[in-house]
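A single chain, nothing else alongside it, follows as structure tokens in the form predicted on its own.
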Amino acid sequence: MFPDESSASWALHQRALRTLPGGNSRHTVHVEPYPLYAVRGEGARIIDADGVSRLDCINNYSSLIHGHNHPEIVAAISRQAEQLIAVSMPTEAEVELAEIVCDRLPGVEQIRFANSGTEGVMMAIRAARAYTGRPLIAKIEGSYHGSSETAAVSSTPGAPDWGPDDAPCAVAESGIGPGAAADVLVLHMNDVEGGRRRLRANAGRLAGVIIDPLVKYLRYQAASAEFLEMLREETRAAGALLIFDEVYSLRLGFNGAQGAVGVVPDLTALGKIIGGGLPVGALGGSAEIMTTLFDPRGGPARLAHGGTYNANPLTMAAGAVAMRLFDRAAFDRLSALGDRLRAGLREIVSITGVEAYVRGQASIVGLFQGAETGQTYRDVMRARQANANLAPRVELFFRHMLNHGVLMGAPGFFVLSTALTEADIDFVLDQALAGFRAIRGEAA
């Protein structure tokens, strides 16, 4: 049972603390009082250092669209590793993955690969500035777009630094210089008229607007059709670029989030599932924009883009197989599993009477305890402050799930893979029901 100071994971954590600050290299995987250490994955399951097998319902925060060690992906990596691991030349594998992604996404006619979603977003922001000759990037308050300086502004601001409700301030996160915040315009999610007003007031300096159509930090609050249409209209009117961050939300539609919402962006940042489980990032867009900025034929490109491991052959080979496997039938089946989990969780909330709500789309599911919040980051933060007493309940539920065979994101996140079955989803629901009954002090 977790926690257990006699476990192998506890021992590994004590060892890790000597050489890694806090014991690991990703804050998102830290769990109090120590994280569980993985040793192998098998389809929908992850096995920890103590040999405990759990259903993996977070899938490396979305990157494992087919779960662990899909045999076709493993075979592709193995074949590629026997031929070429890294090289300072392009490869056919890069062309193949580019063709698949460009065929799939309406707003991506050409693409360049990198090594992380952070890099994809960073290059999208630089591209918007280089293409327009303007400095200002607009983003949604509380939205996470990776750790590059501009992208990280106002990802997690707090009162009173965030400014008035009708004119949110750009807040530099720890370690970011004030110059980065000076070139960021902050909008509230789904505030159509407020956003329109701020964009028009800054149209002359506006290079682009970046948005994730389903924001994790806002408890999977989806961008409304009206808000997205406003952003598309105002960026066109200003001569600025609309950027979709689909690093996480590519799962929302077979043709990406942009296909699902019917809005075509100028630039798209990608990562996670397009790499088949290996490190990947990408920037895609219209042929006109991408060629103008990145084509080096005839002289130096307008926007330099290098990187020792960009389009690494192993990643390209794994990504091509993963994306081919994620065909229309696979997307529909996986989305149906998401529907099944969301419907079941809502029924559990109703049965038990525990105050909670369920959000998400396609294969992304959120179960959040407390009263449902409004649509903005400030709504979420004010609700969290007002319901600080719920934190032990959230932790109790997470530990219950962990100790009953389900790995999920601690705040209530589930991101599914094609390796899961309907029986697996029903198992998760059984454990969630028992967990909520435990919260209420009922017999499991």
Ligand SMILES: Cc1ncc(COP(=O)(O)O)c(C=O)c1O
Contents of the next structure:
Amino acid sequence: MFPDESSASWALHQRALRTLPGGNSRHTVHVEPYPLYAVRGEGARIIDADGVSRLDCINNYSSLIHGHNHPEIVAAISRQAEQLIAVSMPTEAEVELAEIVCDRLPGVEQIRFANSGTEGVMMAIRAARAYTGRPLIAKIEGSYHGSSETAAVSSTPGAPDWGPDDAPCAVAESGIGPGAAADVLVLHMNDVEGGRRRLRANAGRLAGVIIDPLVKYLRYQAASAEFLEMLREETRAAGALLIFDEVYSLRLGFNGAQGAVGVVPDLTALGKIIGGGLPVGALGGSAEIMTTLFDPRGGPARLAHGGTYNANPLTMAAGAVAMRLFDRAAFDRLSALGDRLRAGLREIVSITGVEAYVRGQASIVGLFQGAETGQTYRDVMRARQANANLAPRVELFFRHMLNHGVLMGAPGFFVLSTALTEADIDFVLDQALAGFRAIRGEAA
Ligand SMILES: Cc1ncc(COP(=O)(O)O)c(C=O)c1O
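Can I have the other form now, the form predicted together with the named molecule, not the form predicted on its own?
What follows is the whole complex; the chain from before opens it.
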């Protein structure tokens, strides 16, 4: 049972604390009082250092679209590793993955690869500035876009720094230089009229607007069709670029989130699933924008883009196989698993009477405790403050799932893989029902 001070994970954590601050290199995987250490993956399952096997329902926060160790992906990586691991020359594997992604995404005619979603977003922002010759990037308050400077402005601002509701401040959070915040315009999620007013007022300085069509830390709040259309109209009118961050939300449609929402962005930042489980990032866009900025033929490109591991052959080979396997039939089957989980969780909420709600689309599922809040970061934070008593319930449910064979994202995230079956989803639902009954028992 977790936590357990006699476990191998606990011992590993004590060892890790000596050389890694807090015990690891990635804050999102930290769990109180210590994280479980992973040893092996087997399809839909992950086995920890104590030999406990659980269904992996978070899939490395989205990147493992086919779960662990898919035999065709493993074979592609092994083949590539025997042939060529890294090289200062382009490879056919890069061309192949580029063709697959460009074929799939309406807004991506050309692409450049990098090593993380953070880099993909960073290059998209630089591309918007280089293309327009303007400094200002608009983003949604509370939206996470990785850890590059501009992208990280106002991603988790504290209430004392918010500024007025109708003129939110751009907050340079810890470690971000004040210059980065000066070139960010903050918008509220799905505030169509407020957003339009602020974009018009700043149109002359506006390089681009970046938006994730499904914002994880706003409890999987989806961007409304009206909001996305407004962003499309106003960026076009201002001569600025619309950037979709699909690092996480590419999963929402066979043709990406942009295919699902029917809005074509000028630039798209990518990562996660396109690397087949290996580190990856990318920036794509129209051939006109991409060529203007990045084509080095006949002189230096307008926007320099290097990177020792960009388009490394291992990632390209794994990504090409993973994306080919994620065909329309696989997408539909995976979305049906998402529907099954969402429907079952809604039923559990209704049967048990525990206050909670279910969100998400396709293979992304959220189960959030408390009443459904408004759509903006401020709505979510105000609700959290007013319901501080919910935190122990969230913790209790997460631990219950962990102790009953299910690994999920602690705040209520489930991100599914094609390795899961309907029976697996039903197992998750059985554990969730027992978890909610435990919560009700605790509360009584
Ligand atoms: C929407 C979004 N953008 C960017 C990133 C950063 O990607 P990476 O962790 O690969 O740097 C993430 C990571 O979770 C993300 O969810």
